[in-house]
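As C-alpha cells, one chain now follows by itself in the form predicted on its own.
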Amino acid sequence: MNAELIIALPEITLVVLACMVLIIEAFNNDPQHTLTYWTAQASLLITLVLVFINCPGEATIVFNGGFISDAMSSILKAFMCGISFIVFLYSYEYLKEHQSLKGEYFVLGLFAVLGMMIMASAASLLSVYLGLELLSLSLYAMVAMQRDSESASEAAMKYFILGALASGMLLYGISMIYGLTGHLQLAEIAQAVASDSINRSFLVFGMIFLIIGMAFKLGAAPFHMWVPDVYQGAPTCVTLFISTAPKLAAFAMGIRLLVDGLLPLVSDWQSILMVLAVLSMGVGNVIAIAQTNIKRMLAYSTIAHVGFLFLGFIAGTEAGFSGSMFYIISYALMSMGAFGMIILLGRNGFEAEMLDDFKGLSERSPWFAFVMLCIMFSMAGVPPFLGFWSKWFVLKEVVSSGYVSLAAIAVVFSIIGAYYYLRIVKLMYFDKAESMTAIKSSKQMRMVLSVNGMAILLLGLAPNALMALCIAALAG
C-alpha cells in the first residue's frame, strides 16, 4: 500500500465505515436501530485502534503538504474517538427513552468525527477548511434532526446562518494569506511570514479573519451569539455532542493556524486573544448567574471556559499550548458528564433541563448527586478535581510569561463563576425534591456515567500522566 495512504489510514477507514453505517441504516427496518448503533460504535473503536497503531515517532507530512501526522494529532484523534464513543452511548439512551431514535444521528456523528480528525491533521489552509466544513455541515443537520420541534428548527437556523457567516470570514482570511504568501501549506506560510518580505499590516488583517472563524467555532465572545440558543434548543444528545469532541477540533485548528502557520505574528495574535479571553470570561461567568435553564447555563459556562483556554495561547510558549490542550481535554470530560447527568434525570416527555429539576437529588440518588458534585466542583476549579489543575496549568504559564494582571482577572472571574456551579450543589443537597420519581436508566448508562464522574476525581488526584501526555504532544 502507498506510504501516504497508510499515514491517513484511520481517516480512510472511518469514511468507509461511515458509508457502511449509512447503507445499513438505509435498509434497516429495526425501530431500535440496534445494528446501526453498534456498527457506529465499532467504527469508532476500529478507528481508535488504527490511531494508536499509526502513531508516528516523528511528524510526517504527506499529500503535497496537506496532511500531517504527529504526536498532537494522534493524541487528539484518540480522545475524539473515545469521547464520541461515550457520547454515542449517552445519546442512544436519550433517543431511545424519548422515542425519537434515528440512525441518522450516528451517521452524521461519524462524519463529524471524520471532519474533526482532518482538522487535527491539517497541514494546509485548504485541509483546515475542508475538515471544518465537514464537521459544521454534520452539526447543522444534527441540530435540526427533530423536525417537529420549533426550538430545534430555530436553533439550527441560527447556527447555520451564523456558521455560514463565520465560514465566509475564515475563507476570506485564507484567501488573503494565500494571496500575500503564495502558499497554502502552513509550514511554508510560516517561512514566508518570518522572512519580513510581506507587508505586516496586510498579514495581520488576514489573520484577524482566521481568528474570527476559530473564535466562532469555540464559542468565544463576542462571537458567542449562537451558543446559548443552540445548546438550549437542540436535543440534549446533540448539545452533548457539540459541547465535547468538536472543541478538541477547534483547539487543533487554533494550533495549526496560529502556531504552525502564523507563529512569527505571535505578538499580534496574542493581543487579540487577550481581548477575546477577557470578554469570554466576563460574558460567560456573569450572564450564567442569571440562567434558570441548566443547558443555557452550561452554554455560558462554555464561553467562560474558552476564555481560560485562550490563556495558554496567550502565554505563547510550548508549555502554554500544552496547558490549553490539557484544559480542552479536561473540559470535554466535564461537559460530557454534565450533559450525561441531564440525560440520566430525563424521561419520555420530560427534559431535566431546569435547575429546579436537580432539587433534592441527594435524596433520590445519593450516588449520582455525588457524581454531579464532582463535575460541578471540577468546573468551578475546586481542588483536587481535574478542573482545578486545568486552570492552574494555564494560569501558571500566563504568569510565567509576564501577564500577571491577566491572570488576576481570570482568577476574579473564576471566583464569580464558582457561584452558579455551587448553586447546583446547594439545590441537590439542601433543597427538598419536588418529585421523588425513580431515576430510570440502563445499567450501561449508570456505569459509564459513574466512570465519567470518577475519572474527573481520579485524574484530579493524579494529573501528572495527562499533563505529561499534553506536554509530549506539543514538544518540538
Contents of the next structure:
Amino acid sequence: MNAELIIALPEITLVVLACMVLIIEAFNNDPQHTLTYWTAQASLLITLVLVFINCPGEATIVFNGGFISDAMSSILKAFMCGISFIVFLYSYEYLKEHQSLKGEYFVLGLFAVLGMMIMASAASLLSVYLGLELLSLSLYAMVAMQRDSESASEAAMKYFILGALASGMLLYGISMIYGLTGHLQLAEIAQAVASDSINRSFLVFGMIFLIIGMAFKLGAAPFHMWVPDVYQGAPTCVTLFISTAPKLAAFAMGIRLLVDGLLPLVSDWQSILMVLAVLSMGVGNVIAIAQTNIKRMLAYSTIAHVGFLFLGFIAGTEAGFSGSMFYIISYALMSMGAFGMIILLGRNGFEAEMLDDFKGLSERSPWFAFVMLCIMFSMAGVPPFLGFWSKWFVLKEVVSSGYVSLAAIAVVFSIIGAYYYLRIVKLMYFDKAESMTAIKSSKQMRMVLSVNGMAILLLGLAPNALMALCIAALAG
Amino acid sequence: MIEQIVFYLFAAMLIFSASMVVVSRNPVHAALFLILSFFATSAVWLILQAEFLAITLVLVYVGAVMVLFLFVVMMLDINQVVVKEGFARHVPIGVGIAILMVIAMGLVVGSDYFLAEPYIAKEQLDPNYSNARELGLAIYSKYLFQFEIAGIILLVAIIAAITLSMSKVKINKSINPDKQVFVKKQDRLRVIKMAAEKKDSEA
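What I would like now is the form predicted together with its partner chain, since the data block earlier showed the form predicted on its own; can you produce it?
Next comes the full complex, this chain leading.
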C-alpha cells in the first residue's frame, strides 16, 4: 500500500496543499490575497518537482487498476503544473487590475489541476470520468465567479448545461462498454475487445457515445456551440485557463480512452474522427474570419486547432499520437501567450477584447507588438515558429498513413485560417492607434509574457527536444 | 413467475412515472412522479437482491432530496404557462426526432442485444449475504482511489457553492448587543466647535 501511495504522491501532495490554500484563504483578510496567491504558486511548484522525482522508468498501475503512472502521464503533468503556474501569474495580474480578486480562484484552479492530473494518469473508465468531473466542476465555478457580470453568468450557464449533457453522453458510452466487456480497467477492456468475442457493432455503438462526450469537452465541431460563448463571456483570466492546461487533459483523455482502451477498434474511430476533424477545421477557420472580438476569434481558432489535433489520432500510429501531443503542448503555449497579451493591454474597467484595440500596437509598444507577432505567426503555422512544426509533424504522419487528401484539406483550411491571424499583425503594424494610452503592468507580467513569446520562437528554431520528449512519452 | 410479474409491474410503473415527470404540466406533480419513479426503481433493485441500495434510494432520495426539491419548487412559484410555452408547437419535431433516433439505433444495434438472455439471473443468494458489507468492501478497498476523488469532487462542489452564493455585503440589520452595551458617548456624538454665525439680515 505504501508503494502505491508513493506513486500517487504528486496528486496527494496537491490535494493537501490545495486544502491548505483553502484554509489560508478562509482566515486571510488581506485584500490583495498575497499569501493565498504565493502558497498556490508554491503548491504548483512543489507538485512539479514531485512529478519530476516520481518520473517512473516503466508504466506502473496501482490502486486496483485505477491509476497509471507512465512517461506520458509524467510529462503531461509536468506541463500542466508549469502552464498553470504561468496562467496563475497572468490571472493574478488581471484580477488585481480589475479589482475582482478572490482567493477562491486559486483554490478552484488548484483542484482543476488535480482533476487534470487524475485524467492524465487514469487507468480505468471510472477514473477518467471522475477526473473529468473534478476539472469541469472547478471550471464552471471559475467562469461564474464574477457574479455581477451578466455575460459571465450566461457563459457559465451554457458551459454548465452543455458540460452536463456531455458528461451524460460519456457515461452512456462508459456504461455500454462496461456492460459489454465487464471491465472498467482500460487495459482489460483492450484485451476483451481484441479477443473478438463481443459483437463489434454494439461496441462501436458505445464508443460513439464516448467520442461524442470527448468531442463536446474538446470543443470539436459539430459539438462546438458552447466554445465561442464561453470564451467570450468568461473573464479573460478564466478563458486563459480553460484554453491552456485543460486541453492537455482532454488530449490525455483521448489517448487513454481511444488508444489504451479501444485501440482494437482503430479503424472505426479513425473514420469518425476524420469527419470531426474536417468539420472542426472548416467551421473554426471560416467563421473566425467574421469575428471582431478577439476572444471569440481565438475560440474559433481553438476549434480549428482541435481539428488538427485529431489528425494525429487519425494517423493511428505511435508517431501520430506523439505529433498530437506536440501539437497540443505547443497550442497551450501559444494560447497562453495570446490571452496573456489581451490581459496585458487591458486595464481597470477596460478589456482589450476587440480587434481594434490592437491597432497601432507597434507604436505603443514595439516589443509587445513583436511578441504578439510571434504568437500569431506561430498560430498560423508560419516557419520557423513552433506552430509550423506542430502542424508539420501531424501532417507528415497523416500523409505517411496514406490519408493524402485529408492532409490536403487540412492545409487548405490552415491557409484560410492564416488570414485572420495575419489580420492582427496588419492591425498592429500598419494601422494608426486609436489611443496612445501607455501599457501599464507589473515587471513580472512583462517579463513572463516576453519569455512566453520568445519560447514560441526558440522552440520553433529547435523543436527536436520537445518532439523527442513527446516520442518518449508515447513509446511502448 | 411471480417474480417476473412483479418485475414487469414495477418496470411499467417506472417508465410511466418517469415519462410523467417530463410531461406533467405542474412542477409539483412532476416532483411527486419523480418520487414514484424512485420507489419503483428501489423495488426493481430489491428484486435484484440489492437491498442496501434500495433502502438508501428511498431514505436519501425520497426522504431527503425530494422533500428539499418539493420545498424549492413550491417556494419558487414557477409560472407554469411561461415554462410550458411553445410545448405543443415543439412536440411534433421532438417526437419525430425521438422516433428517428430509436429507429436508427435499432437498425445499428438490432433487437438481439437488448434481450435479457445474455444476462443470466443470479441464483438465490445466501441468507447471510450482506449487501451493505459487500458494497463497503468494494468501495473502501477495490475502489478506494475513485472513492477519494468523489470526496474531493464534493469538496469542490461545496467551495463552488459558497463562492457563488456568499456575498460580503451584510444584508440584515441585526445589531451586535455586545458592541451596543459598550458604546460610549464619544462614539456616537461629535461636538464641533465653530464660530457663531450672524443672521443674513444683520449682515
